[in-house]
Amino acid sequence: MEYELATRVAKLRPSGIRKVMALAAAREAKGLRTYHLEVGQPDFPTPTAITEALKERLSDMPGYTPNLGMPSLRSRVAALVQSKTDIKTAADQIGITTGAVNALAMSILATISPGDEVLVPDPGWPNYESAITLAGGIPVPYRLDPRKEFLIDLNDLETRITHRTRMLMINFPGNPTGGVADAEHLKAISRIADRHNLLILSDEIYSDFVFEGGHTSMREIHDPAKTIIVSGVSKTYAMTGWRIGWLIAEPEIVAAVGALAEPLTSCPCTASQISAELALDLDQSDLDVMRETFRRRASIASDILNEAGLLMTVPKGAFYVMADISRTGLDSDVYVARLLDDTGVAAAPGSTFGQTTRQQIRFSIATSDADVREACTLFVKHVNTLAGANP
């Protein structure tokens, strides 16, 4: 090569989830039975009402929209947020983005300068660290405690804060843990953030999938002027490929995200924005069906894993279950490849989510009840076989 790539590329940590996805796809292409529990993608179809209504509008599809999205969609999201939180929310506090991951990345780019430290959950979604690294920031992991249902170890959190700490990122319901924080836990987090004058970025993409009780948004707990909320349509409406997310923040932060959108994306996909608006106008009763389905599958997986002594904790939301592989003696990167080869079960390695889960794996239960049951049963047998070979 006659030129060198930018140094920022080498700093990015590849996602172990994507690696397993590629291996699973290659296996399936050979006609081999494969259980897809590696990726966080609902197995529900995008509601037919959305796709049918969009077809009628395709012949008169508008072109570019403003950088921050269609004003009508921004207003619709603002109304939705206000209805859920009882906090006055205006359209200029909403920015529409190309998926929630784009909302996360641009929120970080808008608020984090090179050398700033950002607290990220361990375990946590690997894209958090990547977005911080791209902004020139320094990701600082803090511990989620599996003995306390993967809630934040508040003592550990505070020890990680320095004079360079600018932001605290949280994620409830959590990926990969399925952990859910109640109002009291969020208040404790808010007090720490206040003591150290930290901005809180709360990833609430799974907020509609809390199995018992309702979701409490950090926007209801912490000063909205010091809080950024990220969400979108991907999980709630089974619209992962449509790539529409949003951030909720003070107008100055939203405007900064709009300025960043100009050279990065120009604007979100117009057809997808229209589809998102249609989704928000749907009868929301389908969400109850999805939530109950994921709760049932979490119960199926938890029962099988718990009986075998391999369950980390019973998930309270999202659609993930963490399993222990420590008795095999293998690192999760090695183990998931072997599990896939030996049984056809695709799972995400815990190491991709942080150092504390190197001997755990994540199952996405966003697949059929039968596949969840069969995959978890095969996993238990596989672990026991390897443990027997490596006492």
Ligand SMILES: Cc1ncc(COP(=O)(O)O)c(C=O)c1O
Given for the second form:
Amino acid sequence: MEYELATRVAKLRPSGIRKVMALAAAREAKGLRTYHLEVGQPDFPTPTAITEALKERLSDMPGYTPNLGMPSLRSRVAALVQSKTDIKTAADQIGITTGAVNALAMSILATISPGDEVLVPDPGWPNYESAITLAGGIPVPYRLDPRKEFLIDLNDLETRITHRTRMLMINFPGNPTGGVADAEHLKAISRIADRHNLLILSDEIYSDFVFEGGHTSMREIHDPAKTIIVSGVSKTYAMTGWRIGWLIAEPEIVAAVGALAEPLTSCPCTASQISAELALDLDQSDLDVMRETFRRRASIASDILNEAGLLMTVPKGAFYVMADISRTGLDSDVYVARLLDDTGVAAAPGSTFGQTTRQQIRFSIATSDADVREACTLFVKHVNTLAGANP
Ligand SMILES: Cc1ncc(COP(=O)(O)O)c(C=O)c1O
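Hand over the structure of the form predicted in complex with the ligand; the form predicted alone is what we had up.
In what comes next, the whole complex appears, and the chain from above leads the way.
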């Protein structure tokens, strides 16, 4: 190649989920039966109320919006946050971004300087590590405890803090764990952050999928001046492809994200911002149907895996279930390729989420009840065959 790529590119780890997606797509292209439990996107269509209303607006589409999004959408999100948390929230505390992933990356770019350490969950969504690395920061994994429903091992967390630690990232309901933190757990986390003067970045993209009781936001627990919340429409409204997310933070942080948006995105896609505003104005009862569907599938998968002694923990939210593959003796990267080849079941390797889950795999249950049932049954047989317990 004539040009050398920038050094930062070499530091990015390829996503293990994308690798399985490509293998699964290649298998399907050959006409082979494939069960898609690898990807984390709702299997519901975007509500037609949104797509139909958008059609009417297409001929009169405005151009660029301000860097931080349409003022009307920022106000609408502020009102939503205020109504859910009972904490006064103004439009200048909201920044609209190209998906939650961009809100996370820009929040990190706005607050983390080279050499700063950032605490990330293990297991956790791999994009956290990439965004921190891009900012020149150092991701430092802390442990989630599978014996305690994948809540944070608070002792382990505190031992990871050094004089260079600047931020603590948390994610409840969690990907890949399905873990949900209650107010008590969030308070304990908040106390640790206070003791060490850390910013908390709380990824709450799955907050509408808590199966029992409601979601408690870190914004209700920790000093809002030291908290950044990230969320968006991707999961809640089955709008992953529309790419609209947001951050909720102090106006100075939001303004810094706006300055970063200028060279990175200019602004989020205007048609998608209009669609997100339509989504927030929808009758929210569709959401209850989605939540109940994910709860039911989580219980189908948990029952099958639990009976076989392969369930890590019963998920309390989001749409993921973690399974144990230690019986096979294989690393999850190798195992998911074999599972796909032998049975057609596509799952995400635990290794992509951290070191503690190298012998686990993640099922996304955002597929039909029947596929969840069949895929989990095929998986159990496969593990036992490999382990020699059921030759
Ligand atoms: C934990 C977590 N945060 C953020 C995102 C990104 O959401 P978005 O589609 O809004 O970028 C995902 C998507 O899979 C996720 O699992």
